[in-house]
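This document starts with one chain, in the form predicted on its own, laid out as structure tokens.
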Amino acid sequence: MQLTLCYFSPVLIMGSVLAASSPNPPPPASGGIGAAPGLTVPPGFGMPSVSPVLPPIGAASGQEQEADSPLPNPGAFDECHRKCKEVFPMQMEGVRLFVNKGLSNHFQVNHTLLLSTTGDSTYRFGATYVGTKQMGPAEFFPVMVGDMDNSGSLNAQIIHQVANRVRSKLAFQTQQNKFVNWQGDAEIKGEDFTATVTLGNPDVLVGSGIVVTHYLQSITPALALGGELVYHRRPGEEGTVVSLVGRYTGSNYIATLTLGSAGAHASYYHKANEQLQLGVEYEASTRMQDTSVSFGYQLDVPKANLLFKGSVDSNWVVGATLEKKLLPLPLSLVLCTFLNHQKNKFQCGFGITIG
């Protein structure tokens, strides 16, 4: 069971394909779906982690392989900057209470109460189901995640492993009684590449929709190159955005660069030791005519069950979060503060997580 008190936006955005043309937002605090006994998904939703591609069948044990081992799978395109973003704290305001209850090894429900001083206070009920089809040591499919708030707005995702290397996802979002967004993804994982096609909000009658394609290829065990193509169309408007990405993975660091017509995004992640992780990001937007540099760090103190994250950017926004696990109780406390020196604004959040 899990309980969290902290502020979160009243409407949970499910990763609309519109965000594909800009740098991805920080990932949610909760991890991907693991083994069935430890389900944890909301809030945030998203693709569960992917197990390594199975080695080819037929190689006899004890025989020496003349050819070099194949290149590793580079992972998904959306995960290129994720490791660096996980170091930065998530901004929260107000109070949030999150209660998570596992009903079985494959089913759990959760309750979220949001108390805000700047927006409406809301209540959300969520449910997560993980099927019995096992595709890896900690992967079970299909996965169905959804939640609904007190106004009737619904967010839902269905993730399924169609074949050994093909995964699909359907996502829906409604605002009260109106559809706001829906999208379908198909992901193919090869030995040394990952290809993804996303179709968002298609409307044949009006002639509108968004198509996003991703491709990431391992060039060497450390270097991966790829690209992204975003095509959007609606009455009176049509456009294409192309981006290229390169990622280099060292023994304790990851350097990533994304260049495209929408701007540039560079990130550097460094693991200093088992307790300290650092991250630096540079973002430039051609549409907003703005650039920013951010520095973040994560300090883990396992003996005290403490996790601290801090950040500062070129706009003089300073933020920090502190998470304390009250073992042996299934209870965690979260404190968050953000201070914008230019706008002279201060935000503070408090959270309790049970489970």
Contents of the next structure:
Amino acid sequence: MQLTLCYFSPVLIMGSVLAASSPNPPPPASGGIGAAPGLTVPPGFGMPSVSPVLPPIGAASGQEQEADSPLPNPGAFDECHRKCKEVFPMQMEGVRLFVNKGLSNHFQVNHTLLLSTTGDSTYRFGATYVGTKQMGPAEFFPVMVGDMDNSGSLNAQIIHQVANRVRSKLAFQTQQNKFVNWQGDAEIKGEDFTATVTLGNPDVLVGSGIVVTHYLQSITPALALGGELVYHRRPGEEGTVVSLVGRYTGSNYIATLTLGSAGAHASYYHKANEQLQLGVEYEASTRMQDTSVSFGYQLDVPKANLLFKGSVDSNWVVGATLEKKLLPLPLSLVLCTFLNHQKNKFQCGFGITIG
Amino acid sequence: MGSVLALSSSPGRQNWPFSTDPPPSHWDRRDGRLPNPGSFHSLHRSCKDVFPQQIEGVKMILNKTLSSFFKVSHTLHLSAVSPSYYRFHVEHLQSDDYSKDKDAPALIGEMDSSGSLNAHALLHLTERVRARTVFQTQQSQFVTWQFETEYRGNDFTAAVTVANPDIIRESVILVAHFLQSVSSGLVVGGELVYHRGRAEEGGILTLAGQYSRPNWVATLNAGKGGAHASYYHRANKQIQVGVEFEASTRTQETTTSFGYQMELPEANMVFRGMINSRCIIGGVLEKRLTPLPATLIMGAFVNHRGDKLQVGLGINVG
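Mind pulling up the form predicted together with the partner chain next to the form predicted on its own we just looked at?
Then the entire complex follows, led off by the chain already shown.
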């Protein structure tokens, strides 16, 4: 049985809590409003044609409409800006060799060798184990992902479906022999809402920790609103940060806005056609007191096995990534270049992915 | 000392390597007479061509042939360690008979975005006498100006070079080369360098010898300034190997390098790798992207002792 494993990308958010994306986000809801039952008149029958879209006449038909098309689950909170971020190229420098080996349906191993021009070269060994409990077409639990650096830094994650709607995750990160991140979270996926509670770096001895609560609710099939509450505590100080999130999904676009006391983050994702996807992102931070706008696009040419991503930034950074599958070998070549005009800095790198 | 500065983007190096020319003709026999040994600079060339050229940053080269006599090329180099530049290169050939020959008579000029100029003029004055003039500037200051005259006899080559003659400072470098074919495979010669400055003057004599067989070439230069030995071997149609040994009395160090070149014409690919006694390992891959008239070049050099990595990407169009 072909096992498709999802892509794990650790995302660093406020308070340096490491939140790994939940694997295989639930497929986005079709977003279309279900057509109300209308009369279809056979041709030549002579009766006046009825418009297929009927305005809700009363509560009864309204309830019927709701029962026919329930509000979809809005997905995880961290996924809100994900679609737009995936369009942008990822900065890479030096030479990278990535070898991926599937040992069985449940077990996969990968080796990464990174020769860096600026920092240290590293070798990383990673292993992924996927369990037997099936929750969806390609979702299996528990999922255990770990990788180890040549300097001893460890990254480990365990994701498990504890109950029918509850998914739990534990993540650990060390820098050589010192623990940098340790967190656990629980995610409840309801009918039309998602709630997540994360406990980050709890330290009983010192009395510090971070608690993050996310809530996302589908208001209409296209609109989802939610909020995030971050409570951090250290000996001598404690505080909270609140932010609100709104996401609107159109037929071929997604607009997301996050507003909070820490700043604002707005993103717009547009799928122009099968090959071209665009993304515009605006970030404002009150802590750093600056804003930035980025424009990115992704060009997919499956016939040439080519994927090109480009981006332009308001920080005068221009970057591009080219990914090409070298069939018939199971090889993939990645070329990446970033140029910072303001600081006159240039970075280029390439990588090979095997398997 | 006494090394002649070579043009940075020499045409021989960037040519597509799958030339259908036969191997160097100086081991062919013609009428039983000894062949001309070629010029002194090309003694180590077959071995040096096997080694990959250090590549850094992103380089885009656009070649445009305006006519059979006139070629133009634009180079854009974006680099992380050195300043980025745009370079304009123009070549005017005296005749369109030898378009791929490195010593074809031509006027070559190169101008940098910072104003540095590089100009070469190669002229065939008569059938046997060739003249070469080189001017090089670093922005507005002249760095090199040299004049060379070469006489190609039946089985010998003699050349005299005057480099950086300065009447005001009373300094000059004079180089005399002589190469003689002794037998069908053996070439013997020497180089005499005389340099004179205001306070000092001196001469260095170097002897050179080269022995070539159909599959391999061994060359040795030895003198008071140091020694340079190289061995080039053509294993088969696809693999060429070169070993080089350099010793310098001035810097008191020696270097041994091993390089190989692998050609895969079916895959339109050439790979050159090298490993050094200075713990430098490098590899450059050149791939022709048919049907586009473009060549993609990817290379990386690692200096293990200094723990430095240099990565380069290049694309040649046209």
